[in-house]
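First, one chain by itself: the form predicted alone, in structure tokens.
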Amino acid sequence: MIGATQGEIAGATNNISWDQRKRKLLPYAYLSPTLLLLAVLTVVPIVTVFLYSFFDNVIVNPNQPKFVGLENYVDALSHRKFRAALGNTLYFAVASVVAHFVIGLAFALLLNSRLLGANVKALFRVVYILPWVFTASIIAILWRLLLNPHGVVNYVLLELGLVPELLEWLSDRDLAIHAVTFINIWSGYPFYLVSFLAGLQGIPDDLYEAGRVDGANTWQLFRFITLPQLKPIIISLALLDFIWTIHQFTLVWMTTGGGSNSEVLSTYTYKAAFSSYEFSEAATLAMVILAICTFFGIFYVRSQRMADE
């Protein structure tokens, strides 16, 4: 009786252990299909195109591959025209991140202040929120045509006398990776003001009635209340923005295809693979884009957690 009451015992047990297990595995036999999904379109292409960075004559070539190492990771980062792409592009992304910090700050505390009225408002945001809703490629069209030696702009500082004769924007060595990168920051700062309006709504006005009771000015409660309170969204905006401007490729492409000086990374990998043909280089270039935006994600999701916490 004692040993039929033990078994009954296990075997209830063993149950309920299965029954939780069930319940565990239940939410990823749920998640399996997008899981699956996620390696086929993510990580096989990863893993391939990693794999491809060790290798010579692959894809379109009648050789069979030939294993090489690092070999093609120190030619690409030995080569002069990659050292430039990489500093365009570090140049592109780190002007766009303080401009975008800077413009969309300053419009945000505008919209927030109490200078402007309801109505007035709603109007600037709806005009400072218009570059966002256009995707890239109108972004560019639109900025050739203003960019063009015989566009609006050159008119306009033509007849103000801000420049002696017509300038070829998007075509001029000097100017373009400037011109491109202003394009980036006109098309980009609404992400930024509307993450920062939406921190400064979040911001007690308790703080700052306390901080004009101990006599703090308006730099004071800035400096010393505002920045603060919008420190994580700072950080994860700067991140985020900086891995989306390292890869770059719609807007660049379409303005000056990577010509005049403005090669940058993106642009520098495309042409490897379809202009030159030489997939492997272009592999090794993908996987290096790869290490620089993972290791400023890693970072993002560090800030975040601590935001968390």
The other form holds:
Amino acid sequence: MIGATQGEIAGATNNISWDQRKRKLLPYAYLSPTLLLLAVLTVVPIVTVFLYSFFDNVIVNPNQPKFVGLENYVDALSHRKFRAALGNTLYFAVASVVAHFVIGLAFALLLNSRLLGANVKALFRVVYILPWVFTASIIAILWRLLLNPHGVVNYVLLELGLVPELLEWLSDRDLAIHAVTFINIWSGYPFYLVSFLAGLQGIPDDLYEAGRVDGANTWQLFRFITLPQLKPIIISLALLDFIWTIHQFTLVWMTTGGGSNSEVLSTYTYKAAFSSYEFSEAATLAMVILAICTFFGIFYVRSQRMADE
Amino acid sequence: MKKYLVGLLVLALMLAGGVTMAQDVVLEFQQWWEPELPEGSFRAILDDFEAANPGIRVETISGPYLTTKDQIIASAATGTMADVVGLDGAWVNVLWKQGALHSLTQAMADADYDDSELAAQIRLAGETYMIPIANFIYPVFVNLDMLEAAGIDPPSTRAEFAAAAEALTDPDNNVYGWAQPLSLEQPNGIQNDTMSWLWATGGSMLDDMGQPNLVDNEALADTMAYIKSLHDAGVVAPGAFAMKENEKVEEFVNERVAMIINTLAHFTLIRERNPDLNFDITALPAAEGYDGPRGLPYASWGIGISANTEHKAEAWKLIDYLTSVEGNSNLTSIANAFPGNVNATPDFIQTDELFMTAFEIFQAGYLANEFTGLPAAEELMRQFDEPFQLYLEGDMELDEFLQIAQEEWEDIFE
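Counterpart to the form predicted alone, namely the form predicted in complex with the partner chain:
Let us now look at the entire complex, which starts with that chain.
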């Protein structure tokens, strides 16, 4: 290179920088199909809905929609029905997550127990996981039949003398939200069960043996070995479940339609879009739901990072 | 030689142009009717139209009701709506607001059409945008065996209906006189099973300007109080607030409910589900002392033309055919519906006794569905339904319920 001209040096430098640039760009080229899909399927819709939320009624307005700033947010957040739907959503989500956790863990401990034979465990595994097999619409139809005033549930409760009269589970304002929450609990606990069972089977027996040698009783073994070992799973499941439950639409829509004091944010948003044709209001509500989910999503990502570290 | 070749080329181009000009106009016709009719029967009607109108071909875009609704509303927003569309009165207003529908008043004027044979037209701002071409009325279905066992005749007035419902109710055996579905998921119970009582007595929920008139409306207040009295008397099947239309029909089919307000479209379904069910139909009971014509709630297959179509004249020809005596008779015969043309006569009227009765009820009354063409009609029903449930439960006074519904409706009308 000693005798190289200035032009040759410049050409070599260009080649190097092009190679370097190519090397830098190559990963992005590999990623481009995924990035493109993400952009088309996620980024563009979210940005579009976000923009819609700042205009007066979009889509069905033949004239140019007018920019209204935060007016849609003020209207939506201050509406009595929104606050009721938010309250119901939080109750629905928190009660579901807590119950999913308790039932899922209890059944997982049962299936992990050495007291039961292999055949019995296999049978219960099938029975416990059954709710997971059905789609949300099937579950809704099934429970509508069971909870019908003339359905099996009322019949059994009346026969056992547990209720004085026929209960209108899905149409009574005092019962509907609890009934829908119960249905969601029934349909969702197998996810916890399967995850906890996998987690329990991964806890080394040595830990329990060491605990027993130290004189720990069953509760102490559960409290100081099982729960800490399951902690990463519990946090991940709870956060994911909370986010999914906030989204739950089909079950609520097909059982009560959001009536009898069981309105949740998803049904409220759906009605704004496809019943009132107020797409700006629906976009605003969708952004509120997105904000709630993102808040919990951040906790989920952080918990995953901590688990990785 | 060169001149000849050029001449031939010019001739060929002219011929090609002529062929292009003579090409058929293809009309896209989107509706939900074809899947609900016997296979091939709807196409046969369109084939007849094509035979009578050389140069026009009709391509159908068919799907279930809800899919069709979503697709039509989405295509209206993007300006790609089919040339001719099937319409439901509950969503015609939103399409009109978008400017997606062509004025049929204009189309009729352009074609010098005499509209005197049309049974109904849905007008918005003084112009027609939808023509109902097949109508499914909602009379009262009664279980004759249960009525005979109780020794009563099908009711004709509200008082008779209340007395019959009370006599037929037997809670110990889970049998009730009437079922009223008020699910908020499908709030059409407000239209079919609630407001129908008002229309049967010649009442209205709108004022002369077509605006909500729920407050200080004596006929409406009386109707709501009457329905509450049925609930209070315990003659309405339990679970009304979450009940859907199909569940109401199931209750009737399984003889747990003696009387329901129901569409004629369910005739076949009911007969298939319970061939032994001995039932009849009767007009909706009117208030005591009312002897005027009774409004009959109905659902329609409506039809309209896209504002964006380049073939408005051809599109009108298709509507003209489907509303003609011949075309409308053929369509309503296969749909078991009542005609949109007052002179059309569907086959089934002569062959089925129940349909004969229904046709008599149809001719004695008039089609009444005030929700047709209103803005966000389904949402209006829902907004009425919510305080109505509170009123029925006794948690709200009648005046307060109607005041709240009025305010909600006024918001939507704005």
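The term rigid core refers to the most C-alpha atoms you can superpose between the two forms while keeping them within 1.5 Å. Only a predicted model underlies this, so the values are computations on that prediction, with no experimental measurement involved. Residue numbers count along the first chain shown, from 1.
Enquirer: Comparing between the two forms on the rigid core, is the C-alpha shift at Thr250 2 Å or larger?
Expert: Shift at Thr250: below 2 Å after core fit.
Enquirer: Determine whether the C-alpha of Ala291 shifts by 2 Å or more between the two forms once the rigid core is superposed.
Expert: Stays below the 2 Å threshold, so no.
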